[in-house]
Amino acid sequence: MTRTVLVTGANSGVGLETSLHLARLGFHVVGTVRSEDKAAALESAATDAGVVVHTSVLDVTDVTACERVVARHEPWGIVNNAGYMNVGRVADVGPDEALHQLHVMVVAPMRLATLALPSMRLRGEGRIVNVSSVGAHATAPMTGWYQAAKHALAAVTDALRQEVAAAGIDVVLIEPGGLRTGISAKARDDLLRRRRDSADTAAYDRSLKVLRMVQPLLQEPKAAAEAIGEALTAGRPRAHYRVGADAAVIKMLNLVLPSQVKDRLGRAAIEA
């Protein structure tokens, strides 16, 4: 019987080559996006890609439709990727924008788990791939929101896995390092957007500087899909899957250099 695998933000970056490449392995793969026009685009890329991708119209903090959707597929996995970067000074994003964010990438993707788990444990088998980022092992400046995302996501990881790992359940957390997707684009669109009303407008131009720097040092993201299909297909997955050079570099460091030194590095990002 073919597995089903449910894919979240499946219309572009890690989540469009995720599906394909799940395709291609031979799942039976749900890829959610959040309109129609997205669906349509995945459904294009997949028929050109030569595989059959299935698409669901879902906003991931939609509680009915993620009911809906887990009770309608019983995925036998769940690859956890929607997100997105909302960058700023912690003082330039609002509360609203801040706790839109954590349900986004944290509660949302605890409750499609939650939500699949009943039909897992009946299967006595089941993944669950949370896809996080090297920034949760580091702290920047005016990324604190997204990293503050994914260090909790990190952390309600690790216990989940040892919660359900007695009956059969894997759950797996994918770190890459910086991939080459629209998040730079959406990044810049914030940068730009927050500057006009930001009491710190050179953090703002810095910042703009260090991500067109960092632009030609990005990786694609079929680096991270194929370390999802790996932690797909493993027989015995490992608990955590960095993908990049510069993952293990970033979190070798942000164990070894002492705070004082961390922000001087922080603070030279954003000052002139």
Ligand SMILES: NC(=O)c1ccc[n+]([C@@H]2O[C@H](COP(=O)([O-])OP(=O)(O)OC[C@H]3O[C@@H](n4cnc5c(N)ncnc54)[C@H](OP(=O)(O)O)[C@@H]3O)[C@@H](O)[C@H]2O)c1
Contents of the next structure:
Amino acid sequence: MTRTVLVTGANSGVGLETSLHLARLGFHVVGTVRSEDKAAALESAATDAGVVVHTSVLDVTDVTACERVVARHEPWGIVNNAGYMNVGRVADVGPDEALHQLHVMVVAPMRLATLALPSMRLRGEGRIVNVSSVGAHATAPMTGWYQAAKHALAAVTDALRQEVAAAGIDVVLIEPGGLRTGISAKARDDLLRRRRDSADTAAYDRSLKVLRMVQPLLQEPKAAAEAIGEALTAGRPRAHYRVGADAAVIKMLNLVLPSQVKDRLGRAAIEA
Ligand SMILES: NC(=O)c1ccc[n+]([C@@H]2O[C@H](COP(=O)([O-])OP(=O)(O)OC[C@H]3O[C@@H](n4cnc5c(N)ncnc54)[C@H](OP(=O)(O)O)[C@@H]3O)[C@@H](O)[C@H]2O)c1
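Complement to the form predicted on its own: the form predicted together with the ligand:
Full complex below, order starting with the chain above.
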């Protein structure tokens, strides 16, 4: 029987590549997007790629919509991919914005997973793949809340994996380094918007420069899509899949460098 996999944030970047890749691998893919227009664009991208991707409109913070989508599709697998960066100094990001980020990137993935668990338990199998980031292993200035969300997602994913393993359900964390997706343009918009009201415009100017400098180093999102495909097709998936050499280097440096050195590197990214 064809296995259904739900992919959140499927209209762009990692979510789009993953939806197409999983459809090529033979999964029945349901890509969730936030509007009918985005659903039409995703279906048309799938047609152009020679595959079929089904769509559902879902903002992952909408509890009723999450319940409806999971009840309708009873997915064998879920790829919790939807996310955004919310770039800015901690002092410039308000509590409502911080809570929304934690909702989208920590609470909602776990809500979708929890809703799908009963049917996975009945089947005696299932996969939950959470898209984290190398940001779960390091903390840099200007992305504090994003990294807080990724740290939290990593912790709760590791807990869930141990809790459902006996039911035959695998829970996997994907940890990409920098990828060329729509997230960079949104990060730039955040920096320009928050710069206007910030007491530290220099930090924003430096961050905009760093964002420009890293663009040529980014990998294509296909690399993350392939890791997600592996996590969904492997007989015994690994707990964590790192994507990209930068992810491996950052994780290793974070382990070996003393905090003073890490702080100096972070400060160099925002101080003139
Ligand atoms: N790009 C990187 O360098 C990188 C590195 C490591 C990890 N990641 C992770 O990869 C995942 C995908 O990001 P991306 O790089 O592919 O960025 P992207 O191109 O901006 O895609 C993000 C997707 O998330 C969706 N989304 C955002 N908020 C949502 C909400 N409340 N409900 C439902 N969908 C929502 C967006 O929908 P809209 O189009 O409607 O906004 C979009 O489809 C994220 O979890 C990100 O943290 C990215």
